[in-house]
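Let's start with one chain on its own, the form predicted on its own, as structure tokens.
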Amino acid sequence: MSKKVIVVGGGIAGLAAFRQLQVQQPNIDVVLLEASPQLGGKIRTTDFLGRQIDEGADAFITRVPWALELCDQLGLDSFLVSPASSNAYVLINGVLRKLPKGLVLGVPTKLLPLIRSRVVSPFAALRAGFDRFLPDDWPGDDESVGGLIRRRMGDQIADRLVDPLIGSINAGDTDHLDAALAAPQLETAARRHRSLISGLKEQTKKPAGTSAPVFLGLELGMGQLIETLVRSLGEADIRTGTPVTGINKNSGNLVVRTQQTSIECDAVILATPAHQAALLLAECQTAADRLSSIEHASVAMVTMGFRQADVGHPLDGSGMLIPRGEGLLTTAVSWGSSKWPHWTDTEHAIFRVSAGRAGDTRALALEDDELVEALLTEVANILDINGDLLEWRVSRWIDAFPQYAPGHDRLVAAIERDLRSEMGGLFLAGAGYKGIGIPACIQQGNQSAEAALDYLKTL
């Protein structure tokens, strides 16, 4: 009798897990259950001003291989595109200033460009340079990103450069994000070298003649990845519009309950946000309580379209970051029509404006038209826009950004121990656990599939 595995959740992690199971063991009966009508989770691409524009992530990082490998396997390598510009801006005291050259996740590795940028004061720039001479003062495990940057480079670097960048990626406060998980590149450099700057310079050394892009997108948006991945699965048993209501153990098997039926299976891959996983695992109370303790932030993204001639500020970059200290509702603006060459035309400017992060829920309290008006006022003031908004779209991502508090890795390890003890055969995957972003979710999906296959061999 063939074994059965159920994948709960049809985002990129669940789809990657499904594909891995199908590729490795095509004779296994695999079912995917997704609550919403469509697949893709936080990856969604829809039409805007005649283009396919992402409502969520519009790119993936290339420093790790998993998304690139999947694109290659799916035949998408010829559709990959890189940003047209590596320049970006940050708002300082109401004035846009170009980010200095030599930044690594917001950390300056070159002193002169930092001083010339006027992003921080001359004293703050010199304070950052002291990192080269300070003794090794690593405090041990569980340091936050903000704690690492403040002790090595000072408060202004943390507040004006690192927090706007890493905090924007995670919709979080870097003073409360685990450095080893939210910024492993920084944490590794700080551990292996006395100086953070020296460690980052060594990490980023490239052989002569190499200039691979840091980020890549797809010509038809990241939804192209989901559509191609789903097509590659063939006549798979994928059921959308099928919410799971609970998972329990019964006579050695796992039972997945939906509103219509109960399905017995040998293994489950639970690829949902942690707070949803907690609700489904109510019969494993210890794991459910730990899952519930993982905090999440919400973000609203408003896509705006203008006539390019109505935008006064030069759009010579990929976008702008807004530090917390500016006190604005806007947290970041991606200048999509300047960032992506396949969006560019001579008529329109398309911006993706973000609002909301951990500790700032103002955007959630506003209706769509109120949110658009508030963000439009801020963006128009910063970019000197004098003209009507041609089109707008609001995308709300509620509780979509897990916050990796210091010690998060130990919390996840404890959850996995609970599940092995009480719900053997159930495995977790997704952004809530071991890395956010498309590549990390693909890798977790693959790993959960391999773990499920290993478990099936023991039955």
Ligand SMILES: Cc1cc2nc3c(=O)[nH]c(=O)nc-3n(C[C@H](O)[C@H](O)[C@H](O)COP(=O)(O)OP(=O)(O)OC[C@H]3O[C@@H](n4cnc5c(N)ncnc54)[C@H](O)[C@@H]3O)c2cc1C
Given for the second form:
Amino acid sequence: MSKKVIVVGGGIAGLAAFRQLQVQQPNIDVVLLEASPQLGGKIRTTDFLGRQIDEGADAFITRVPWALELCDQLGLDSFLVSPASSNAYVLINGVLRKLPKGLVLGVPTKLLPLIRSRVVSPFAALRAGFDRFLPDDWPGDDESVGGLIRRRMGDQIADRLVDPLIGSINAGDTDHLDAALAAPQLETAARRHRSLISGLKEQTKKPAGTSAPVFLGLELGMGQLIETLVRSLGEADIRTGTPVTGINKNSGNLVVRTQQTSIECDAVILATPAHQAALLLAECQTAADRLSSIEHASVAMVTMGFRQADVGHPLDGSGMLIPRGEGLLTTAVSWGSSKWPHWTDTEHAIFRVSAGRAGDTRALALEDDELVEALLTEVANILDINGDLLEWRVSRWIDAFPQYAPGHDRLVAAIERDLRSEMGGLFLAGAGYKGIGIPACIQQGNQSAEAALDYLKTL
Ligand SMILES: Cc1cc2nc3c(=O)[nH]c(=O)nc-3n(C[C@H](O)[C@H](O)[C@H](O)COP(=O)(O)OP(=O)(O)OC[C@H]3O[C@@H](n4cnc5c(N)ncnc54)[C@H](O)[C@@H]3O)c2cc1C
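Show the other one: the form predicted together with the ligand, since we just had the form predicted on its own.
Time for the whole complex; same chain goes first.
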């Protein structure tokens, strides 16, 4: 009899796992159960001002290969687009300042552009330069991103550059995010070199002639990745609108329960957010407790459309970051129509305005109308907008950003151990565990599929 694997969750991690199972072992019976009516999870692209505009993720990094490889396998190469501008701004004491050249994840590697940018005070720029001369003071594992930057480069670099950037990618507070997991590039440079700046310069040395873009998007939005991936699965057994209510072990087999039925299977790939996984694994108490200890942050993303002529500030960049110290609700604004060539027309300006992060739930407490009004006031003030909002939409991403606290990797290893001993055949994948970006979720989907196939061989 053919073996059966159930994938729970149809975000990018679950779909990548499904595809990998199908490619590696076409003969096994694979079922995907997804709670919501549509697939894609946090990847969602919808129509806005006549264009396909992402409500969540709009790009993936190319420094790691997994998203690029998947796009290649799906024949999406010709749809890949890179941001039109590498400039960006940060708001400092109410004034927009261009980010200096030479930043790596917010860390300045060139001091002259940093001083000229006036993003930090001359003294703070000098303090950042001390990194070159300070002794090696690496404190060992479990350092936070903020801890690393503060000790090597001082508080202003941490608060005005690194936290706004890495904090907004994770909707987190970098003083509480594990450096090795949230910013591995920085952590590796700091661990391997006495000076962070030297380490980053070494890492970013490119062979002559290579200038691949750091980020890529898709012409029809990231939803194109989901649609193409799902299409590649053919007549697959994918059941949307089917929330799983629990998973348990019953005389050797795993049993996946939904509101309507119970399905027995040989292996499960659990690709829901960690807080959902905790609920589904209530019968495996230790793992469930550990899973529910992973904190999550929520974000509201308001997409706004204006007439380009009504925006006073030049839109010569991909967007702007707002440090916590500015005291605004807005945390970042992606100038979508300037960032992405395929969103651009001569008439409209489209902004994706983010609010909410770990420790700041003010925006999430507002009703849609109040939220739009509050963010509009802030953005119009900064960008000198004097005209009506043509169109807006609110996308609320509740508990969408897992916060990788220092030691998160050990927590995940402990959860995996719990599952091996009490729920053999169940494998986790997704943003809650080993990377929140799209490429990391794809890799986790692939790896969980391979682990499940190895497990099936033992039966
Ligand atoms: C606003 C925003 C912007 C982002 N921007 C970027 C970006 O630009 N680049 C980037 O790389 N990453 C970005 N990310 C992160 C990235 O999009 C996510 O981490 C990633 O898509 C998560 O994929 P996943 O499959 O792990 O989880 P999800 O997408 O959350 O999928 C999990 C699925 O499980 C389903 N589910 C939950 N409970 C059950 C249940 N009981 N039964 C059945 N199904 C269930 C859910 O409905 C969902 O479809 C962004 C995230 C957000 C929210």
